[in-house]
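Only one chain is shown below, in structure tokens, and it's the form predicted on its own.
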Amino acid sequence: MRRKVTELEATDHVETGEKAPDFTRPLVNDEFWEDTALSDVLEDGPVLLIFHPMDRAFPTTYVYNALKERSILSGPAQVVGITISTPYDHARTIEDRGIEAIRGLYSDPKNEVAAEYGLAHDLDGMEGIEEPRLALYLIEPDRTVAFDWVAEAWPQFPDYDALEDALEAL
């Protein structure tokens, strides 16, 4: 099936140089979860926060596999995904992806913190459904976001090379 790229409507979306928005959500690693705040998963150092469209979207799986090969999920910052996918999902996700390095994904149906990043948008143009566009923020532990990637397109991928960039100034 070959995809069409649809260009995504300009956003005011958190930038490199603001403070990241705190938020609470649960957080599903290889085995459980619980409601935990970004704030304290930045207490144990930087994070990479990953917005990614649904679980089984192939955006998700290219870009997980994308941060395997380059070994930035083991790298110095934590790595925490965000979509409105469920606890459930999530936790299938990571077995399936092989993805148990990384912190947890976070699970947030109701994509209120892609909003307050500035991050949503309607899923396909369906009224009333959103995700979060595909986007990388890398996050000091002050909250003081150190490099963000933000895509333009569906589906558009990350500027890789740069965020190893950003991870090495750490």
Contents of the next structure:
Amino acid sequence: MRRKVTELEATDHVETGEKAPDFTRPLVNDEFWEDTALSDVLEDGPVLLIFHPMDRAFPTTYVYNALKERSILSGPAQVVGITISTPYDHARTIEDRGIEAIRGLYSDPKNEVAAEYGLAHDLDGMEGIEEPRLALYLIEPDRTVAFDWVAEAWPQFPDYDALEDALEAL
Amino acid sequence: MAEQTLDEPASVDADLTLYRLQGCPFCERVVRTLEDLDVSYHSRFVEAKHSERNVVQRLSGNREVPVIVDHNTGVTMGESPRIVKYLYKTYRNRGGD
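Return the form predicted in complex with its partner chain of this protein as a structure block, the form predicted on its own having already been given.
Following is the full complex, with the preceding chain placed first.
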């Protein structure tokens, strides 16, 4: 078993089988950003929605590197990230990480979407800043959650094998 | 994975799509005109770095902003003085009420 560095408190988050809440935020791709609803993205097929720490945090880097190595970015689901970083940070991250194949990174500076999903995570000792806890949601076009993985410790990395099984089962 | 056509705005629930930069006075002039004329628009913010505005180049032939794509008329146009003139010509008398 992976050693847990800091246990996170249990949270009543959105789970597999439930309906993923819809939201609209600026969605950043490698060329521009614009307001986009999750439901609009779902019209083009299933979505892997990734809640992650700020862009330059090392867990974020590791997650996108892992998705790239496992070819999940060009898999059966559109990959969409969300965190509190600004559109400019997102644009740079897409370039720096070489993840142009991603559908986009949502910018949610107030962390409201994470709160709605039950995934808000305080940053110790940083007044006024919170970010999402690391979480993966595989969402069907009708917004049903087909798979979820939510961190129970900080830091903790996703179960990519389980994710790949869920992607295959789509 | 579904192919996304980046050159076509995802949302056509507005009269037009405006490609703009944050803090660009030429873009703000177009915004003001759109608001004066009560024309609905959808904003796409592009990179400040000129060399990375390929989406704009594909639309208009160069990397200058603002650029509008009018979903009612099919017109794609750059250069703010030209856009403002076009908007007045096209939308000044719309509705009329």
